[in-house]
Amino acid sequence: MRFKKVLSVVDCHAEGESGKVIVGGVGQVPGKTMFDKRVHLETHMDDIRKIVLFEPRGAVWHNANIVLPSNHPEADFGYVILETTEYPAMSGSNTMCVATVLLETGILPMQEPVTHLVLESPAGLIRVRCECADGKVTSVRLVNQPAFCYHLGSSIEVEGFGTVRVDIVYGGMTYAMVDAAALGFSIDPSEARDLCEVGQKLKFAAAEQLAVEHPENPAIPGITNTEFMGPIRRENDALVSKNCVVVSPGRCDRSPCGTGSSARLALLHAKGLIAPGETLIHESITGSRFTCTIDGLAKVGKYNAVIPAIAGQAWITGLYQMGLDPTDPYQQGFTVADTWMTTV
């Protein structure tokens, strides 16, 4: 073997959503904060994202994380999230994968029955409670950065659909949120391709017609996802609802989506439908579930915000060395429009 680059990768998923964790081979990444490191990776080391996530080594439904030492005095470790089209400030499912990998591979010590971690994401510090038994992380509960609503009940014009009412909400990523039934969807797996195509149209229309800027960090990307929301019902003392987040370039999140769930909590609270301490069981298009609560209230600039807490589980599926042969014609991978909806 004559590999020009070797990455140590732990394959993982959180409630069905891929979250590879790169634990070695990246080298030094300059920057004081994880957001600084995110910017450096995006602008100077983007080949890593393409090698790992683009075909033939990756796929459109793959995500990855690079774990890095943190400079923050409270943080046990840091991580930068890589997705197929962007570097999100935050991701709940990826955070669950990172916490699980750090503990189950021994990078950080596991304490049973509960291990508390503080991880630095590009969005800020994420406090994590991991329930552990027999060397396995059985639940990851993360307290996200505050989530808030930019626009409530706004109307946008969408090609083929006319006027559509959307809510624009930040939960670590920024979402165009829409009632699924209003557009004829029940959020069934058989609808996935149609959800993706419509979701992309909605996202682009919302991004063009509704301005957003994070009040504390304007460099956080704007509207990059669509969330289709199912009806709410009560099961015992909890609210239960299905959702489907359409991630760029046009595919369904297999998990209930951590930042999408955070955005849903902010929206429900803004509409008076959930109070701090109440539980939302958020279900994905695949049937997996996150348990979501509001841990407190906050203010982000001029916006009233909630502090979301999201709980789920992640599973390690493999450990391997990803190598890049210098004669490989696909040094930075490729995309094909059958699944990627575009080519690179």
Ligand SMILES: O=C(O)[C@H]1NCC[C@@H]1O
Contents of the next structure:
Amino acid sequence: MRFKKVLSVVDCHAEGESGKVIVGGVGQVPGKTMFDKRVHLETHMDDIRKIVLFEPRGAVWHNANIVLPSNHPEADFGYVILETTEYPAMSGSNTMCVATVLLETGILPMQEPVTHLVLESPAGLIRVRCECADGKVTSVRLVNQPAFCYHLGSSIEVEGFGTVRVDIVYGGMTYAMVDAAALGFSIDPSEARDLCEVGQKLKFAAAEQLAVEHPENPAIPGITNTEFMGPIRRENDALVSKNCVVVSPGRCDRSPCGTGSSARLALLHAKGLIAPGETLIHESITGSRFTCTIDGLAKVGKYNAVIPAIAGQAWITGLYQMGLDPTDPYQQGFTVADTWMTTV
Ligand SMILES: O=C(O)[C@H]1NCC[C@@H]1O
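Having seen the form predicted on its own, could you give me the form predicted together with the named molecule?
All chains and molecules follow, beginning with the one already shown.
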């Protein structure tokens, strides 16, 4: 074997959104907490993210997770999330992939009909309830860390659009939330390219014009996502709404987005439109769905917060070894602006 690095990868997706899970080959990652390990990966081991996510091995719509033993006494396992332009503190679709892979590949024991897990994400502990049948995880319900609104109804200036009203909300990642219809969108897959162009402009403008700092961890990244919110309708007892999250560097989340759904719950609650225990069915641009509820209320620094619970399903699509040949000219991968919007 002549490979410089061999990673054991389980390909997975949650409601359409990729979440590769790296189960071996990374080696030791120093750090007491998963946030410490996230910082070490970002500052000393970023080649792994580039090998896995950049071309020619990855693609702009891929995400990855490194599963690692946790030092937290309550945690069954830990994970660090790798995305194409950042290491988020938390990700809903990726957490669903991690839980599914840990149970379906036997890294952790599965108990049917329900397996409870405690996973340490960089954002903190995530309690997960997996429904399991015949060796398959059929639903992953995760209780996220608290979500809260930094800015409500703020005005920003966006080139080509003038003044745009946005809400800035933290749900594990930080979102500029906008009304899709006000910008001429119905959140149809045919609008995806335009959603990305506009979404990128909006998040850059918001990040420049509105300050955010997580009260408990100032190192958590600021505004990196735009969430286009569709109208809300009622289906029986549930609220239903479509959304599209534009993830950097400019692509649509294929799932309803777990951290974006958490942000939506916090915003709806702040506006008095949802109460704890009520259900929000959040739909993605492709029509896939997460079931979302507020499990409780909390306070994060000076902010009123909600404790979001998000449920969806993930499916494994492949198990393989990804190898890095020492003569491969693309050791660190590359990006091309046709799909990445930027080049590295
Ligand atoms: O579900 C989520 O939270 C996310 N999906 C990909 C980008 C975000 O991390």
